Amino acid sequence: MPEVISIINLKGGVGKTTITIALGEIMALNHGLKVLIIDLDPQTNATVALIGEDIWVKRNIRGQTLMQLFRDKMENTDIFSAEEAIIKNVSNIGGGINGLDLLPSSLDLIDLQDLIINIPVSRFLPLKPVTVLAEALVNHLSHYDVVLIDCPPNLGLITQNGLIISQHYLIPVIPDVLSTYGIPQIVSRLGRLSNSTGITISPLGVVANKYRKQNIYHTNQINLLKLREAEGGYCRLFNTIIPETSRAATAMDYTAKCMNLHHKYGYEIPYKAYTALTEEVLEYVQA
């Protein structure tokens, strides 16, 4: 079975999707791993960054996104097929990366997620709402070495579907007060989820992203995160600190066709940081 990692923060805008995609592309290209990215975020940023908006629209209409999976469970239909929904060899690098696959999200999940929350629990009992994704992928996960799950910035039922199949979770943060504020809530809530469901999911650690060296508050927050590793319950602050750079944002533009990783992420920044982070992640999950 693969190493399954959920990438999560309760605050948006911390670079969660960018880190997920960079990890997936580098694992596939530099390490020869077979990787599945699952986009659980209704914003669909990872999906559009890996296949483009035009392809996403067509697949969404055909029910080949995660929206259809959850809609099937609510409407007692059977349209979704994981085999048809998973897109092979995605990315804007070289026309697609061999071994990097995507299970796409949908903007329609925004409304559907609200409906799921409002439906009485008794309506869902026979459907096991937190295991919908696990049941859909039961025959597919074993095809991969690593699965990366881009989670929404909340701990609702759709997020829990990703967490329930994960052995690890990774918390990207901007090293400021606001984006690190939710770390204790994530650690505590996932601990309760683990206890209540019997799953084993442990923190890989916190990744400092969009770091500005000249910002004294960023430096102070990094020092605090390092000092609080043991008491904070998040295991560690990764040694790799990812600097703020416009290159990371522009790399997510699918229309910008790239020849290789260096063309996409530069020869220095943020390429070196992303490759170092990937090596750290693989070291910790394989330890």
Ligand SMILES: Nc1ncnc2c1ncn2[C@@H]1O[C@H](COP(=O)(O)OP(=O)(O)OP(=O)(O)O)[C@@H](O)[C@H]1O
The other form holds:
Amino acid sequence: MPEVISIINLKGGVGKTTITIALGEIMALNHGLKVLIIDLDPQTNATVALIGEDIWVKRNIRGQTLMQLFRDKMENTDIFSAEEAIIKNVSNIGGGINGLDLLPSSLDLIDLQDLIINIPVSRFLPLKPVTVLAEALVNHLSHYDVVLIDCPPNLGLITQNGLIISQHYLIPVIPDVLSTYGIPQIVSRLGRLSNSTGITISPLGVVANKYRKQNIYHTNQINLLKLREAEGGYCRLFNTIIPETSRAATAMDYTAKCMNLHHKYGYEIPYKAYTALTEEVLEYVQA
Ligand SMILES: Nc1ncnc2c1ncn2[C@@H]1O[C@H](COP(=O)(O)OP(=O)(O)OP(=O)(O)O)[C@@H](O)[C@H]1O
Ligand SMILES: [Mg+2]
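Could you drop in the structure for the form predicted in complex with this ligand? We only have the form predicted alone so far.
Then the entire complex follows, led off by the chain already shown.
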């Protein structure tokens, strides 16, 4: 079975999606791993960055996104098929990366997400609102070495659907007070989720993203995170720190077709940071 990693933070805009995509692309291209990215976020950012808007619209019309999976459970229909919904060989690199697949999200999930609580719990089936994704992927996860789940910035039912199939989670943060503020809450909430469901999900670590070297405040926050780690307070801080760079932002534009990883991420920044982070992640999941 694959190593399943949720990328999560309650704070928006910290780099969850950008890091998920870079990890997936590097794992597939540089490490030869078979990777599935699950876009659990109704904002649909990872989906659009990996397949572009035109293909997403077509998929959405055919009901082959995560929105339809949840809608089927609510309306007792059977339109979603994981087999059909999972898009093979995605990314704007090389016309698609062999071994990098995507389960896409949908903007229509924004309207649906608050209704998921109403999914009927059958007395005969082990189907509850938090196990919808697990049920849908039961015959598919074993095709992959790694599954990366791009979570929305909350711990709602959709996110819990991803957490319940994850063994690990990774917390990207911007090294500032507001982005790091929620870390203890995430760690303790997921600890409680582990205990109450019997699943084992543990923190891989905190990744500092959008780091500005000249900003003494960013450096102080990183030192604080190191201190917390040394005190055993939160969880591990990754050695890799991802600098703020416009290249990380422009890389998410699907229409900017790239020939290879260097064309997309350069030779130095942010390429070296993303490849170093990938190596750390693979080391920690296998430890
Ligand atoms: N290292 C970086 N340097 C500069 N900009 C970055 C970097 N990483 C991400 N960004 C930019 O920051 C913004 C937020 O990134 P991203 O969408 O990955 O965050 P997120 O945590 O997924 O956000 P959300 O919570 O809304 O899903 C985007 O515009 C992205 O291009
Ligand atoms: Mg995102």
